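Okay, so here's just one chain, in C-alpha cells, the form predicted alone.
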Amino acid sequence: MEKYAGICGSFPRPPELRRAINAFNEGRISQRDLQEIYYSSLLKVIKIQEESGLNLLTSGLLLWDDLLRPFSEKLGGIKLGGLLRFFDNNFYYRLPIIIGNIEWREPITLNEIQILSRATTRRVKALVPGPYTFIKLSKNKFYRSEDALVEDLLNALKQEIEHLHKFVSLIQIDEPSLVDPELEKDDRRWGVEIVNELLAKMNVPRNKLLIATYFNLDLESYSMLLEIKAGLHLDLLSNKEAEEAVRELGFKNDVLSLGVVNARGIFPEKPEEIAANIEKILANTSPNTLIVSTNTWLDYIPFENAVEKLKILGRILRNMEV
C-alpha cells in the first residue's frame, strides 16, 4: 500500500496575497505586480507542505474565490450571480447562472498545476469542480432539457480533467452534494450516476481520479458512493456515522482519502491516536493508495492555524510507516 499525506483542497492565502488582491481590486496596483505576488506566494505554499512532510501537494487555490468560481468564470454560457451560503458554512459562493450553451474554450486551471508540478518533486494534485454539485449550486434559465445540460457540462469538465492528467498524479473532482442531507436519496442517487458517466468519457485511468464528498458522510450515503467507479475522499468527521460505515462496508477501490484532521477548527489533534485509529478503521479494507488529509477545504480556519494542521498531516504519515 502506497500513503500519502495531503489536504483536500484549498490553503489558506498568505497575508501579502491577502493584502495584494486588496490593493488591486482598489486599483493600487497592476495585474504584473499581483501576478507576481501570487507567484510568491504559490512557492510559499508549496515550500510549506513540503517542509510539514507531506507528499502529494497542491497548489492551494490560491486565486479560487470558491469551488465553482475558476469555471464560472471561463466556461461559456454562463455568468456570474450573487453571493449564496455554501452548505452551512459561514462561507459564500457566485451562483453560476447558466445563460446559454456551456463550452469549454481554454485551459481553466492548467497554469496553477505546470507551476506546482515545476516547484516540487513530489506527486501533485489537480482539482475540479464535480457536475452534480456544479448543477445543484447552479441557476439554469437556458436549457429545457436536464439531459442536454448534462451532457454540455461533462462534455467541458472531461476536456478541463484530460488536458491536467498528465501534469498529476492524481485529479480529485469534488462532489459534496452527493452527501447533502437537504437532497432527497434518489436525486442524490442520479448525482452517483452522473459523475460515473463523466468517469466513463475521460481517457484517463481510474486509479488517477478521487471523488471528492466533505460536510457529511453516514452510512447510507456511503453505500451509495461505493456505486462510484473510481477513489474516494471521505470526512470521517462530520458525523459519528462515518467511520462506523468504512469499517462496516469496506472499500474496494485503488485509492481511498480518508479526512482525519478537522479544517473547519483551530484545535491541534494528536498524530499518534489518529494513526492508531486509521489502522482500526482499514482493519479488513486495504486500497492500494491511502491518502491522510484534512477533511475538507482549509478556507476556514487562520492561515497560521492552517499551517499547524499541515505539520499534523505529515506526523500523523511518519507515524503510519513507523
The other form holds:
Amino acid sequence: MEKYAGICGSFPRPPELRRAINAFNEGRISQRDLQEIYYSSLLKVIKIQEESGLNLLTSGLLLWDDLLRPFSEKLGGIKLGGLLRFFDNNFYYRLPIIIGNIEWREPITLNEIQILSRATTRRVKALVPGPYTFIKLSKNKFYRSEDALVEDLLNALKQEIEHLHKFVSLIQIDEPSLVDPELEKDDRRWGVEIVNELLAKMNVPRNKLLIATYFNLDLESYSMLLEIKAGLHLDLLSNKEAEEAVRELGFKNDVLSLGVVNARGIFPEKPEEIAANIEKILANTSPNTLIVSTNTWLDYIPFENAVEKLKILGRILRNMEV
Amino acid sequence: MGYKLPEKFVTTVVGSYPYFPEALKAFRLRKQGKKNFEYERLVREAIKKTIKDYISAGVDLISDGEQRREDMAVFFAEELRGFEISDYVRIFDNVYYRKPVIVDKIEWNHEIIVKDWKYAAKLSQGRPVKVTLTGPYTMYSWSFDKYYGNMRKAVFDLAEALSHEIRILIKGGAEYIQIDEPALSTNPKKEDVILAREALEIMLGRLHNVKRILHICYGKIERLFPEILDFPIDQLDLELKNSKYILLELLKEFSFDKELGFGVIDVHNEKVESIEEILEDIRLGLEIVPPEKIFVKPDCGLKRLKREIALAKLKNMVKAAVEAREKLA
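In place of the form predicted alone, the structure of the form predicted in complex with the partner chain is requested.
So here's everything in the complex, that chain up top.
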C-alpha cells in the first residue's frame, strides 16, 4: 500500500496575499503586483506542505473564492449571483446562475497546477468541483431539460480534467452535496449516476481520480458512494457513524483518502492516536493508495492554525510508516 | 418628542447599516487598542449619520446601525470575559473575520452597547430604537471552544452574560430587544433548537412590557418548526425575500400568529426593489397575519450594501408600507 499525506483542498491565504487582493480591488496595486505576490504566496504554501512532511501537495487554491468560483467565472453560460451559505459553515459562496449553454473555453486552473508541479518534486493533486454539487448549488435559468444541462456540464468538466491530468498524480472531484443528510435516496442515486457518467466519459485512468465528500458520512450515504467507480475522500470527523461505515462496508477501489484531521477546529490532534485508529479502520480493507488528509478544506481556520494542522498530518504519515 | 408608530405595517430594520468612514476609522483605532475619546467621537458620528438616514427614509422603528461592531460575533466576544480573538478566517471572497476563541468561563463584566442605544435614542426624534444582540447559539457556533468542550454549558453562560446587558438596557428604557441567531438556521438538529429556546428563556423569558424579537436568516429555517412557535418571543423576524417567500406556506400551515418581521429587501442584491414590487410582497404577508402584526423590513442587516443603495432601498420600502396602509389594510 502506498501511503500519502496531503490536505483535502484549500489552504488559507497567506496574510500578504489577503492584503494584496484588497489592495488590487481598491486599485492600489497593479495586476502584475498581485501576480507577483500570488506567485510568492503559492511557493510559500508549497514549502509549508513540504516542510510538514506532506508527500501529496495541492496549490492551496489560493485564488479560489469558493469551490465553484473559478468555474462559474470562466465557463461560458454562467453569471454570478448573490451569496449563499456553504453547507453548515459561516462561509458563503456566490450562486452560479446558468443563463446560457455551459461551455468550456480555456483551461481554468492549469496555470496554478503548472506552477505547483514545477515547484515540487513531490506528487501533486488538482481539484475540480463535481457536477452534482455544481448543479445542486447553482440556479438553472436556461436549460429546459436536465439531461442537456448535465451533458454540457460533464463535457466542460471533462475538458478541464483532461487538460490537468498530465501534470498531476491525482485529480480530486469535490462532491460534498452527495452526502448532504437532507437528500432523498433517489436524488443521491442520481448524483452517483452523474459522477459515474463523468468518469466514463474521460480518458483518464481511474486510479488518478478521487471523488471527495465532506461535512457528512453515514451508513446510507457511504453504501451509495461505494457505487462510484473511482477513489473516495471521506470526512471521518463529520458524523459518529462515519468510521463505523468504513469499517463495516470496507472499500474496494484503488485510492482511499481519509479525512482524519479537523480542518474546522483549532484543537491540535494527537498523531499517534490517529495513526493507530486508521489501522483499526482499515482492518478489513486494503486500498492500493491510502491518503491521510484533513476532513475538508482549510478555509475555516486561521493561517497559523492551518500550518499546525499540516504538521500533524505529516506526523501521522511518519507514524504510519514506522 | 413623541413619535407614534403606525398601527399597521410598521417599518423597521434588522440592525446593521453600511459603515460610514468614521466607523471604519474607529475600527482601526480599536484594533490598535486606542479606545479613546477620538474613538468614541467617531462611533457617535457614525451613529448620528445612520439615524439621519433612517429618519430621512422614514423608517419607524430604528437601530444604531451597529456602527461600533466590525462583526456581530467578534464585537461581543471582545467585550465579554472569557474570549480571545484568533487570527483571520474567511467568510466569503476576500472578506475575513477574526474568529473568537473561548478560553475561559464566559461572563459579563461591563456595559457593552448601552451607550450606543442611549445615544441613538437621543437622536431618534422619538422613534423607538431597537436593541440588537448576537444570540448565544450563534456566538458559540461562530467561535472556537477551547474551554468548555460542551456546547450546552457555554450557551447557557453566554445567555446569562447577555441577560445582564439586557437588564440594564430595559432599565434605561429600551422597549424592543432583538436577539440575532443566524447560526440557528445552518444545520439545526432538534436538540440545538431546544437549546436555543432554553437560552432565550434565560434572556427573555421573564421580561414584561418589552417587545421580544428573534431574527433568523439564510439557511434551513424550516427545520426550526414547529419548536420555534413555542419560543418566548413576540416577534419572529425572518429573511423572506431572498428565499422567495417559501417559508410562508409553513407559517400558514402552523397558523403562525405572532408578529412577523417581514423581509422585503434582498440585502445581497444591489438592485433597488421598486415600490410596486415591495407592495406585492407585503400583500403575501397578509395571508399569514393581519397588518398590525406585519413589520416591514429588509431580510437582514444592510452593512454589505453601498450606503446609497441601502438608503434607496429603505426609502422605497417605507413608501411601499405607506401605500400598503392605504390600499391593503
